[in-house]
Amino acid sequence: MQLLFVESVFLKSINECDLVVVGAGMAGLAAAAQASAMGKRVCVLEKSGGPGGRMATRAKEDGCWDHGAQYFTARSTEFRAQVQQWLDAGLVAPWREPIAVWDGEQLSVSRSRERYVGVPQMKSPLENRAAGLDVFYHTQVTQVQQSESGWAIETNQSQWRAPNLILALPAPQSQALLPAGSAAHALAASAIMEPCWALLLDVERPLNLPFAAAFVNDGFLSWIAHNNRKPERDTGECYVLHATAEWSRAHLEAAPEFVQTMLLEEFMRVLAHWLPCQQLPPVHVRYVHRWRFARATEHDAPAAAVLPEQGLALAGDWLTDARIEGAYCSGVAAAVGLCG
């Protein structure tokens, strides 16, 4: 008896859109809600299971946990609308806490301004953006190529083909998938993005700080949050600790105990200055995350690197600055540039 071996190609399902938009954050989101609203054929690609990016936060029956972006602020006419609109539709909140700043020695009232949360998460008001739109979740983008008719994105799992392509990802990423030698790759690698490992934790008791959240100059925390004294975010006693840039990038590749180790004894040295020792409840770690890309230093780019000859532009807060405004205003004026 002759067998035949039959060997089987899968083929990828090939999809096309008038733009495809990497990256389901806050600039891929305004980005695809800015095309779309101007009657472009829009597929998001998001390798995560949700939207959001660093508007992030752990929900858990035990308690919440805000571990990326803390909070955002308005201050152009174009994001005060938009806000707006989120705070009519009861997805963002005033957060109207007090914020100190401590330095080692003294603790200030820091610059008073209007703050804003997601509720009842920081991501609520991208869940509910991307309802709206085409997006494509655990779709990891592995190679993007541009040819005479458009664009070819290759992921995981599919193949794309648009004339326009918006990366909405952190720089490196960006660069990655860009051609060495072109101008969008240039530009990419001159951004520097820091790291942040956060530490996730609640206590057994309240701690009754003078504060909701502090800006830490005293170590090598950055950022002290109670996270329950935000809006909406009423189970537990939980806390939310960043640590500064250069700690973290000197450990971003240190075992997950010893993070948790350092950043807690950190906390607890902190805490001193107005708990006792023998007046600290029992503290229970719950989490540890490392962002490795957190946020860009300051340089010199474009709100958008649009170039419209090729069909691309790049977008995202690495190129204002670093706040989740810019990284709004950056996803719209992408939109507008390759679309407009």
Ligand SMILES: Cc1cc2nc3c(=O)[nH]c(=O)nc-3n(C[C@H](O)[C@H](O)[C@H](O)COP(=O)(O)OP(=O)(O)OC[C@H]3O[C@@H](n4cnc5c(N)ncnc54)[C@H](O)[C@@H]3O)c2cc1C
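Residue numbers count along the first chain shown, from 1. What you are looking at is a predicted structure, and each value in this text was computed from that prediction instead of being measured. We call the rigid core whatever largest set of C-alpha positions still superposes within 1.5 Å between the two forms. What changes on going to the form predicted together with this ligand:
Residue displacement note: residue 276 has its CA displaced by at least 2 Å between the two forms (rigid core superposed).
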Contents of the next structure:
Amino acid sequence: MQLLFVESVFLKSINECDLVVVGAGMAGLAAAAQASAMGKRVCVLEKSGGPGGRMATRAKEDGCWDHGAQYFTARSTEFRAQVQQWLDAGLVAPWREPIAVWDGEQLSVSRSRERYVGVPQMKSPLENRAAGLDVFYHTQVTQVQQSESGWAIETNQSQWRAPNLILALPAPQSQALLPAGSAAHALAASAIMEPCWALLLDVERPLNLPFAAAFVNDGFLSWIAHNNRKPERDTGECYVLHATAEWSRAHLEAAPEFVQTMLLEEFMRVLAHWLPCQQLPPVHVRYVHRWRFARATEHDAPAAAVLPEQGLALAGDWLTDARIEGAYCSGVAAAVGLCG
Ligand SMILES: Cc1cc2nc3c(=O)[nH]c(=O)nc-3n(C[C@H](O)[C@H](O)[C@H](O)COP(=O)(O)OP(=O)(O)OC[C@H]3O[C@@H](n4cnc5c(N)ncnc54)[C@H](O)[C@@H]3O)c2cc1C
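Now that we've seen the form predicted on its own, could you pull up the form predicted together with this ligand?
Whole complex next, starting from this chain.
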């Protein structure tokens, strides 16, 4: 046993490429695809078992829940072009259902904004993108070190050497890897990322709400979505609830059982306003999820922090506007800045 352990420590393979990208969310995969198109040998290291990051879906036989990002918009020319490719490939679809805003007294419903979702899951376009790249899953980067010959990247199961490195992670996770005292470390430390508790439910009978989702500006829920009213999500009566950043921060270390009880009660309270005089059907909690680093608060930063002389770039939504489009643009900017 002892001998086997010693061997596994010393036999960690050393791999080489032109660019290592850490993180297979929207920013990391956009960066990797861009650098790859520029002729670089790129490897992506991802700690979880699949791509997508915060564009996440929990899928079961009897339902699915997008528990991270809910939809995206496309404003810039470059992201609109990318979204058009995904639309043509059937990887995203417009979400044209009415969305409401609830202020505690009134509901205003509109379908004016152009919104898109991945189909059949939020992460679908990223799964497709990752399939064309060298992505190593279950590979958590634990240390990065710079030397004269480039970057040495240590993971839970391998070692990597590359002249260029892109960290496409939420700011605190980049900060944890960067050398203390460096400009990149200071930049990452300057971003504040708010948490979000999410509750995934199914409801025994249709609620027949006159909208598919609502921004909630009353109480401690911020968003309620009927996931089945997104395209290609037919099974079940699946609902996703998000708590506000303030409530999530105040209850960051609370037990999941407490969180689920509180969010469920709040959901029932809001539903009683929306569906007065109705017997509400039984609701079943399917999953509770804590996003520790859900979204960055606004701060001044470049779209991507590129330090070409160090062969280093930082990317991620926290460098832009805390949205999917921002993550995409940041990833592309990091790759162009580093490899161009
Ligand atoms: C609850 C919630 C709701 C949201 N709603 C919306 C919305 O409606 N519209 C919208 O546009 N945006 C929304 N967002 C934001 C959107 O999800 C993000 O802007 C976008 O997905 C960020 O992509 P990213 O690549 O920057 O980061 P991430 O998606 O977080 O990707 C980072 C990746 O790095 C991996 N990783 C972390 N540490 C390591 C390590 N040490 N080694 C290896 N891998 C590592 C992670 O597993 C992850 O896959 C929402 C986010 C949340 C959480």
